[in-house]
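Only one chain is given next, in structure tokens, and it is the form predicted alone.
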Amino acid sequence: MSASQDTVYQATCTAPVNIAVVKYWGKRDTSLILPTNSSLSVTLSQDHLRSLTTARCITSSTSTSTSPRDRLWLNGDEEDINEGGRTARCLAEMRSLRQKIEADNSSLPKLSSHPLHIASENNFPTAAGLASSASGLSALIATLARLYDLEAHGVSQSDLSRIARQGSGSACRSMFGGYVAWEQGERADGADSVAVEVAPASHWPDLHALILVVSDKKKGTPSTAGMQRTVATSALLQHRIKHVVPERMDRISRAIRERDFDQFALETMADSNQFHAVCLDTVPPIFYLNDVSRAVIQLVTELNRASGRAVAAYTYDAGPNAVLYVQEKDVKLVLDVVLQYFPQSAASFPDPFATGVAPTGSKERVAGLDGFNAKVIPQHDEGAVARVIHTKVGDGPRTLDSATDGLLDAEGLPKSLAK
């Protein structure tokens, strides 16, 4: 939180992407955003991969409006706060957990009576089939709580994640950096539903992920009503909530724990095909993976059995854009195995993502690997994978200086409408 002379309440936070190992699918609340399963993500790097927010108090000496108003602003576009809508809802928790601060002391500013301006911006292309809503509801709610001071005042991250989850549920895992679990829960309230640390980044930091981009398409079936209709018609499901699930998190928690890539893998991958059988169990099926996306199955299950190990685990979400897990010393190896098959143009890559581990664009690493089958799947043509973006496990929310890195111009709104 900054002050000038006239009193200008203001923060400006940065929050990450996460890509889920353990899947979540289905609510048992709507309205809160309840899970029918606890779920488990690694945390992207935010060099890379980020959405940062600014929210500023629109106080009597700042506002030049004769009735301020809660305002927010998405990559420069104004969007409504709905009434009841979950970015409302999420203001209003937000509040009120500063409103319980200030009742206790009398002495602090009452910011929580002010209306809000909000800018937010993603970093990463909308077309990279990535969760922004994940990033930009974390980055929403640790920008607040910094301008609030809440976590001075005793409220912690994982309070913080189950606010967060009331606005998009995979928000609450983009609170932390690293490894992060989000628990099901089993209050009605949904108080239990929150995310927690299961590693810090710097317990396994030379995690890396490849991120193929292979469609830009919007997806014929939304997550939401996707889930909905999963929960209503696949006894699949129902199977994979009560059995599979809870083995699972415990047998990729602890291999997390110990860096058991191996491990890590072989479970990343069987919950990214046990997910999508449950999606084809709906009624009627639900198709999220194309024919690029098996393929890069098939190139990632030789490229491990000739490898004689786990070099690459992918996972995919409710979509077709694969992400591969990696360890750093075979990012240069896997690049090179999928820039072969899915060549990119000089344009697309390296692209302006990549952490500096560029492939060696020699097909005689891939031919040196014993036994590799390379007619295992064709080549395709340049643009199957539209783009591959390289990062690595990075950490939670981060408090930036308004002045220099924030949002907001002198009067409150966002500094990329100004002429």
Contents of the next structure:
2 protein chains.
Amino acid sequence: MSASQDTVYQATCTAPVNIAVVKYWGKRDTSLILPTNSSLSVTLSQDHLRSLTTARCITSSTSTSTSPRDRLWLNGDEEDINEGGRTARCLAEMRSLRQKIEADNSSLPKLSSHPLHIASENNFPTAAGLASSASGLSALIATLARLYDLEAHGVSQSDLSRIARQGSGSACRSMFGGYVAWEQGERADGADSVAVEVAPASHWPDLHALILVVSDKKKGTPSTAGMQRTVATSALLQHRIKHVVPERMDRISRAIRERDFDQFALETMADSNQFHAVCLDTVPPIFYLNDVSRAVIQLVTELNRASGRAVAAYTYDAGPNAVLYVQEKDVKLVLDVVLQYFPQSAASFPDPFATGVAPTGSKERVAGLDGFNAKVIPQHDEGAVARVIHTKVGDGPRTLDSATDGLLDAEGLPKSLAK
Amino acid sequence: MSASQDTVYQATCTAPVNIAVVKYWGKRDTSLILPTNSSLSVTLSQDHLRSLTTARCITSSTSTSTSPRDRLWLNGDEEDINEGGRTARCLAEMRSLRQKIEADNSSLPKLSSHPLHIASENNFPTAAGLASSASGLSALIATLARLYDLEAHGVSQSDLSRIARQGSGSACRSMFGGYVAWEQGERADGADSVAVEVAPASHWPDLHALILVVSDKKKGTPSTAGMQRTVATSALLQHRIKHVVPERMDRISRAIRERDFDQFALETMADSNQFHAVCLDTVPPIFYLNDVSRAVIQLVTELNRASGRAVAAYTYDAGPNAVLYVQEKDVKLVLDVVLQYFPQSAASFPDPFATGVAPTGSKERVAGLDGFNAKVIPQHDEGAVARVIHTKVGDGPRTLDSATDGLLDAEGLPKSLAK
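Given the form predicted alone above, what does the protein look like in the form predicted together with a further copy of the same chain?
The next block holds the full complex; its first chain is the one shown before.
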């Protein structure tokens, strides 16, 4: 795809979304993004949700520009790379790693000296209500690591997660597939605040995720501002940090290693609720759950109760969307119950796993649930849950072929601009 | 009103509703109703909300019944007095106090030996969503204390509150007017778990209360069951009990003594939020606030922010209704803002204080609030807040004239039955 006969240095990677089951809420260092507690997440499949990034070194032979500089396009729109901002910091950290390698290996091309053109796209709409910063920053770091060939020179995924963390805290967890812990660390410089793999996706591959996209009329408190307000004002947060999360990290890690869904579900739901509890304990209080979120919780609670075991585990981030973790064997049942109470149009319920479940659920299957209280919540109108996204646990960042999948054209500009 | 020439022993009292500003949530002894933390409430005026109770000793001369026994009518319907139940326990405790006095004063009539007929009515509909058990049990105890002439024989209001507590925990606080603490106590027998007056209503008389009655489609978790689930499962509750409430009791008592509304409001709102936070931290979680409750919180938060001081303090019990505490000087402003966003019909907004505020608020006054973000919440449809009740801090139980205000007729049966 190079316009000249010279080598084009570029790389293209995708990175996944992750959804925490032990929540990150609170920074002990807002500049370095060092958290007040460890957290743990499940990485979701890039087959369905991903950020895609291409980065290219702009050398004299690959650019006609007279004053090349770092440039960034997000979903086709150019964004400023503010000096001292998070993206600039990530670029500087990655260049610095490359520079050290170049200094030790004089035969390597001096890629760190060239400006970068970076284009990135998410395949999920903002309206899906999924935080795109984690997958986006993770894709940026994965792509630059590939461009600079860092892995071959001894830079680990955890090292990279340390840099991704500085771009967007939870991005560090998207540097791994499967089940990922972000260890809070103790050092002031954040060197030990990194992501580590608890278990790969292949260890427990049948964990599915149903994302129930719930619209909210009112925009919630941005998480960056919200979490620091909680740190400043919630007495309960301190108890959570010191006395609840450490034990929970141990228990849920064990549950993952033992594929113990009951325990995994119990910890996941309790942690989500406690996260929202400390938000409510904030001055002034922060609300992310609305009446639809609450109805989903009550529905899952009743479904689990009637089943005598956990068939679904809900979790909520800084917004009203529910993410339900479900084992493969229970996906049909859970989908039927959810779609019965929150009916969809076919468009809002694509069925990538070909479950065959109808967008309005199956009354028969729900009725067959002995002891299930059908009146636990009212049946909602279509649109209360705007969309259902069905995905599952997945792997970490992937490398693609820039020639076929890359986002930059021969001129080093986004292909999308040419359209 | 006696049917014979013999003395009729009867008494009629009213008792008030109280709304906690430091919440009671959790029992350390469910039988004696001993709480896990102290609480504090404001007693509301009986001019607007009250329970009215008449109790009469059924002597041979006042009854034609061949087998007189304790009987109880609530709002005109006879209720069983279950043996071993809370009402029976309260009757036994009150009789026991009277018996001691009779034993020491042989000239006194042996009232403790007679069965009782008791009729009680609330002047607020169940639909108002106000807990009637506090005022109801308090009225029962106040009426029996008057009937048995206990006060003249050295029984204090705090002694009586100890008995009311065993009928319904928060009833103990309705034995006093004004600002009332329920001290949790330490003794296993509950002797020191009593209500005490922090300040009488006359100390800070201009505190008004606006009760915004919010309907909820779904019946919430009953508080008796809910609080014990929180005790059993919430890690945050223990922190609240040990490290938050004791200091808050001190601070809010001081705020009341100093009539410091800013501090009073801060503690009131924080405690309400923390109470609902520990409900959310319960397994499975307990929700009492709904989207309308949440909107009221956001409206009050914005109103206080724009005003640069606390003009209103919200608090929520085990349901979606908001109670706003407001100083007299701010009542018009707060009503205007509330009614602007939650318009009422005239029927749902009676105006006992003749404020002259329209049921739909005054756009002018709201617009005159510099810096107030009018878009903080959407303007709701009539009915989102079903009714607004306007009242204020008030005194403790009152004694009425049984002849004119009593609920029992000459036969000792509820007058309402004769209608």
